[in-house]
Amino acid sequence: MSWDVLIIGGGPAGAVAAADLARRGYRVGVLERKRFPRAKLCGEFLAPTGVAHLQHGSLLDPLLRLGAHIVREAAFISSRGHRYTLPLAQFPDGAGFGLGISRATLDHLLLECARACGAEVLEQVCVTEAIASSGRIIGVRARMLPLGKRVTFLASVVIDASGRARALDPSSRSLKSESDSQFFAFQAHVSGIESIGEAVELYFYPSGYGGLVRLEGDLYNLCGLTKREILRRAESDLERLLTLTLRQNPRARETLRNARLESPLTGCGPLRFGLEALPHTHVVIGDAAALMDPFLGQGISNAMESGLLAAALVDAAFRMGDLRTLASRYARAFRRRFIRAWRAAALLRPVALHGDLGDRLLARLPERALAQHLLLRLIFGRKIG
């Protein structure tokens, strides 16, 4: 089975690289592991930049429709109980608010938008192997699960948009880097939650930071950083790790006093943020290319954006007649446009992880508008407001 662009992964990097590209006229293939709808360890928050890119492909109303909580308003809050808000009218490009939505759900929106598109979605396919000639890879070996058939895929283009396990070459990630990482991520649903209004919370606490959002109904997101030692210490026990870390916040531990588990508790790590070499053998999207640190709040809106600088440098490729160098021209294009923010995540990365500089700096926000001027203009590079 052959196509023009064969993506690896249906998450929102590859969902919407499909969609772009089969809307320009070429033969598209997706292959994901999963079968969607399928839950996903993630903060589940969408800046309004992907908010805004929803609104592009009209999927923004079917999302409300299906329970998506708008969100206007992000809020940092220190170990000590220190507030600042951020307005997310504020974000430039941006829709003028976030949302609140399970990636089962947008996910599974996104990946049938790139079905309707045109692109052919093959579910439930571990790819194995990589097939490379005169230095691209132009094709894979599969298993077809769960039986485990065996098949042969190839296109003229490539692209990795398989997450941290980076399908293609699992091991240019080395394990020296991620091992170097003392950081675990976790993450539940839950229900029992005091209301939080339209905002996204974040909360600092002496190992790491989490976040709570409204998703569909009444359902929250709660999603932390730690670090491996207390993950241990918890053995998986929500109530034990949620002593642990967030109620450590004395905002958190008032929002999260009748928290009750809705889904089960999961986690993965360790985790290595920030921009790594990309491969020039294909081309790289999503966490297969970075993963962005999660205070940030814009993991899925740059993952998406990802998909699309790819696509539109995919389709120029074609009309050039030049697929050789594509993933060298990529490589560069991520990293100018996305090396700003990861710039600014390693200046901030200590601040976020130390309480008490953390605990100063979101004590004297709020009163110093120049000081957050400042803030965004290093998060985000331009004018904002």
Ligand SMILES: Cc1cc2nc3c(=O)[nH]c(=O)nc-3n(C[C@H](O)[C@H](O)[C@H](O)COP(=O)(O)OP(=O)(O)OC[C@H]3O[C@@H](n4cnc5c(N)ncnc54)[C@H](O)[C@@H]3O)c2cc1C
Contents of the next structure:
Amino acid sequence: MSWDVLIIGGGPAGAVAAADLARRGYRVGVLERKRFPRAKLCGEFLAPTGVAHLQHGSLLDPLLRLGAHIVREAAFISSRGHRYTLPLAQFPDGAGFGLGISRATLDHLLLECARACGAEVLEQVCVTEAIASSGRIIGVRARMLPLGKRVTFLASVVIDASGRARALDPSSRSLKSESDSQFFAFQAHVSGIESIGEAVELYFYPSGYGGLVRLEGDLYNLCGLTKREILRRAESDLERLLTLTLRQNPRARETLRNARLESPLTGCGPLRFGLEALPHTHVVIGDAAALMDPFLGQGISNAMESGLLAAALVDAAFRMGDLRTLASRYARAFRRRFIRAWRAAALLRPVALHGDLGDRLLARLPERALAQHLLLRLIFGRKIG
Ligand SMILES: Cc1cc2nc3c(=O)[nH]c(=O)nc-3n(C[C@H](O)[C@H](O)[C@H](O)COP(=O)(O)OP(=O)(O)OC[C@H]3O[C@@H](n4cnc5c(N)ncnc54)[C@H](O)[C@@H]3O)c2cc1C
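Coords for the form predicted in complex with this ligand, given the form predicted on its own:
Shown next: the complete complex, the earlier chain at its head.
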């Protein structure tokens, strides 16, 4: 089987790139190892920039009808209870609000949209190996699940959108910061939460941080980061895990007082955040390109935006008849677009992960709307040129 563009992974990055390229008239194939809708460990908060992408693609109304919860502010709460509130209307290039939405619902909608735009989406196909020729990846070998039949797929352009798995070169993820690798994530859907209104709340505690946001109906997403040894001590027991992590924050103690587990408690890690060098053999988008710290709530939005960036450059490369330099041009454009946010994340990471974001830091952040807007524009705004 062969296409103009082959995309590995049907998450937000892959689905958005596939939809955009199919709309531009290319023959696009998407290989996804899971069957959708599928759950995904995530804070399940979509930032205003991501909501703007959905609005642009006429997907916001369908998502609201499916029960997405509108989020108007982000509240950062230190382990001593200091609260700093950021109105999401201050975000640059955004819709003015965020959303709480389960990944099962969001990702399914995005992948179905890619299909409706004309992309050929094959689920339960696990890519195992890249096929290279003259310094470029031109295809993959994969296993069709659940039987395991081996198949080869070829394309003029191959895009890796396989998330943290980085299916085409899994060993390439270099460790920039060894200290980050001791951190693991956990997540569950819960009910019985004291109202947090239209906020996403982020709680800092001695071994990391976690968040709470309302999803469809009365369901809430509870997600956190902590050290490996804490996760081990909790032995998959939510109550024990909460006592060792979130309940060390006074506000989280209050909101989670009557929390009830509504889905299995899941975990993943170790997590290594940061921007790394991208290959020149193929295009890499979303988390496969770089893992953004969850406390910035930008992962899904960045994944979608990198998908759109890649689609525009793939289109330009086909038009110019130059696929050879595509990956290196994309790598430069990706870095230009996201470098400021990654630098900000790297600066804040040690404070967020090792103890408390800090009463002192939260107290110093600007409360005035104009200052907040300028700060956010400086970090997240589009870099021109
Ligand atoms: C603890 C935690 C909390 C987070 N919270 C938030 C949040 O609240 N808001 C936010 O915006 N971001 C958050 N993120 C980040 C967000 O989850 C990611 O940035 C986002 O999922 C990236 O999308 P993607 O499409 O690049 O990858 P993914 O969503 O990971 O999709 C990749 C897809 O590729 C498929 N795949 C993998 N390997 C193969 C293979 N070999 N063959 C075929 N298919 C394959 C997978 O099944 C998957 O469906 C969080 C991350 C973590 C770790």
